[in-house]
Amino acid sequence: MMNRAGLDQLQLGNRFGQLPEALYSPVTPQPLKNPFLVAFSTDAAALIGLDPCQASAQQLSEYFGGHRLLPGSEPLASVYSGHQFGGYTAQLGDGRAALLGDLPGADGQRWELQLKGSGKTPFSRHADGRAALRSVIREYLASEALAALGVPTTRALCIIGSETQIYRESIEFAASMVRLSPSHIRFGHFEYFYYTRQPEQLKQLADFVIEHHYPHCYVSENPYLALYSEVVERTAKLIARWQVLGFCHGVMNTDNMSILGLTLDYGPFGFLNEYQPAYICNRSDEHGRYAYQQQPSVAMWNCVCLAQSLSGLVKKTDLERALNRFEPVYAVAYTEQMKLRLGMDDKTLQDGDLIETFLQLLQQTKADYNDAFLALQQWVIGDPEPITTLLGESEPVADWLQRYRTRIGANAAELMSQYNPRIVLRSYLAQQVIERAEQGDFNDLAQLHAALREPYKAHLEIYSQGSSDSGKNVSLSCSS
């Protein structure tokens, strides 16, 4: 077991400065005013091995609000390019953050800091390299309750609030947020190598890339074609328990695609309550390429332009070959989740027309989609109401509840209760949290997640309902 360190005790690296300097530049976190603690996380804690005890309020306030560096940080800022939107963009980068260092976690990895809402950088673009606390707020929920869920994620370990003034909509306070995570390369990363014509640095990156975090790959014939070919797997895993658990990551940019399989970057995320389709997160995404239902094909769109880079390394068959697996992958992922989610374990039937049947009634009845999975573990307890007041008492539902019948067992509900999460991070539970941490209560926040740590437990009635007005699909700012 790993001994546990205060904050003065974490000894950092800069893995990421052996890269060559084209991919990054030196920073200096620029101070907050007044900085203090928001909020903390002792999960995420956990992973680096600090101690909570040993990391007080004013502590982190000061590390991580600007004022002082952690022993051996080399705080720096990574340039990267990207699709946005379908479109390239030449230049991108760490335009509000920082990478304060990397240090062994508890589990053997090595995980990184890094700073958002740190200031400007060279790759601000115009902008003022602050983030705003209501969204620091809502990427700390998010990520930390995606990961409860067991969604691939970065981690949020702490919040910074200041009395730093920021204009967004209108004029806010500014806060900074410490994410953990083994690696922040992105797709984006290869891209901006690849199209400034830089093969030998695209080349190191990719080694670099193997050499911390696909060591095995080296043992395949084409290390990088071995390289490429988990990345897709690993994204159409990812993709496949979002739109299992109903997450809309909303910018699904390929700078926002992360080179593990994380999910990256919370800007207009959301998790649906009425089960639409089509429904869109994001307000500025007026075509809907970020759809629920448009995931898994951006997903692996992306994986294209990640090939596109990698193409003076591999084989462009053999990158073909390598992206075709990506809906197979997914499809047996979703397909074993979503039985899960329904009670049913066997593998050896497919089910994935009774799957699409029950989200058509989903769909018709405009139901609360998470709320329709609990609804349905009661019903198998002999609870009949929940459903029939969801879905009501159709034909067709009649007929698809006696057809689920027959398909599954005595362990159903249990399975259910394992794998159906009580709690999700409904958009007005976050909009509540803010609204009372603007106003410098923050405890509510505190509450909210204590119970998100927890997903698969009851908790206070508000937390779990979806059907009220304020729990409809809604649309959030990029700047969310």
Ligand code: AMP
Second form
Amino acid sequence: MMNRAGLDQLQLGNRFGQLPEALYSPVTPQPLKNPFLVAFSTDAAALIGLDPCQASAQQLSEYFGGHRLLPGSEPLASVYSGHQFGGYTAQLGDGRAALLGDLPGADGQRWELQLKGSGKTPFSRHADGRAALRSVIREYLASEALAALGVPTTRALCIIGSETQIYRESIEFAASMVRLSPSHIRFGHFEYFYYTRQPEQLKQLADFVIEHHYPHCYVSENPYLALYSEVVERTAKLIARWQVLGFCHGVMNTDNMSILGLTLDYGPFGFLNEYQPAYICNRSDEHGRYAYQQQPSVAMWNCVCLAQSLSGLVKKTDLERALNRFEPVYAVAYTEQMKLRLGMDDKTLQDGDLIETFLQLLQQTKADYNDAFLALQQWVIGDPEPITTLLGESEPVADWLQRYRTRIGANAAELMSQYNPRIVLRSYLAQQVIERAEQGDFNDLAQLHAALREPYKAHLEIYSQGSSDSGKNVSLSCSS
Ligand code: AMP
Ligand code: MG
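Since the one above is the form predicted alone, can you give the form predicted in complex with adenosine monophosphate (AMP) too?
What follows is the entire complex, opening with the chain shown before.
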């Protein structure tokens, strides 16, 4: 247990500064006008040993509203590139974020603090370097919610609001958010060095990632191959988690893919309401490249892009072999977790057919995806009403339930209560608290955050689809 420090005592290092200079530029966060604290995650604070009682709203607003720098902080913005909607964009980068530095965490690893919405950087292109309050609230809630569900993700420490005006579809107020992650390095960082033909820098980047995040890869015959294999496996497992929860990222460009296999860059994400595999949560994604059902294959496509970037360090046939692990790793992780949601922990049974038919029934009846698991849980403990309301009483439903009954054990209800969240961050829930926050009331935001922190808690009110989403899947604009 590490000693907990106050905000003033946090001492930042600058590990990213060891990387080739071509990868970043020093930046100065630009002050937000009259900053104030909107939200603070004590769970995220614990990760970096920050004592919430020694982090006043005023201090947080000053430090993370761009008015002061933490001791040791040498902020920088990093360049990267990436494949956006399938096409290569040569130069992207931290267009509205500053990496403040890194510090040792309670878990022994170092955590980076990144300030999102901190103003223009050399990589802002024509944009303003700011983030709208609504978009950081969505990222904050989603990161903390996915973390509580056990899904690998970047974290969110706090949100700072302000009176700085920004121009989106209408005039809005700018806000900032402190994002925490062991690393913010993306597939796109590797692509940047590959496509700008800087093999030496690319190797240094790979060495840096191995040294700090995959040190065990050094003992392998080819550490770069070991690194790639692990990234592929972590990515496959991450996407399995998303699919099982009905989470749709919305913008799976390679610049939004974490080299640590974390959920990164929350934009127009969404959770499934009615089970609709073709659901597209991003309004700009006209062709459904990033539709819910596409996520596993597009993640694999992104891993191909990463392989291409590593082709100077690893033989093509080795990269292909590592990539071929994606599908089996994904399939095993997906089936295992779906079975747990269905209350089945017998690993010797495949149960793929049972899962498949269940999903077909959900699709035919347009049932709410996450509600269906909770309804089934009720059925297991002897209350048939919720599942009947959702799926009806047709013969295929009755047949499936009968078959399902023979596959579950005595511990099914217990398992289901551990794996079926009573709340997921549906768009209408986020929207409600955003509207309140935009009026200066942050209580509902804190309450929703509190519920999302403990999604499996037995006496948590069930937050189902029944409200303003009206059960339909919505799509959101990319503007943020
Ligand atoms: P995203 O779609 O949020 O992943 O952003 C794609 C790229 O655009 C990244 O390089 C971002 O840093 C950049 N970007 C997005 N919004 C802004 C903004 N308001 N100001 C500057 N850069 C931005
Ligand atoms: Mg991004």
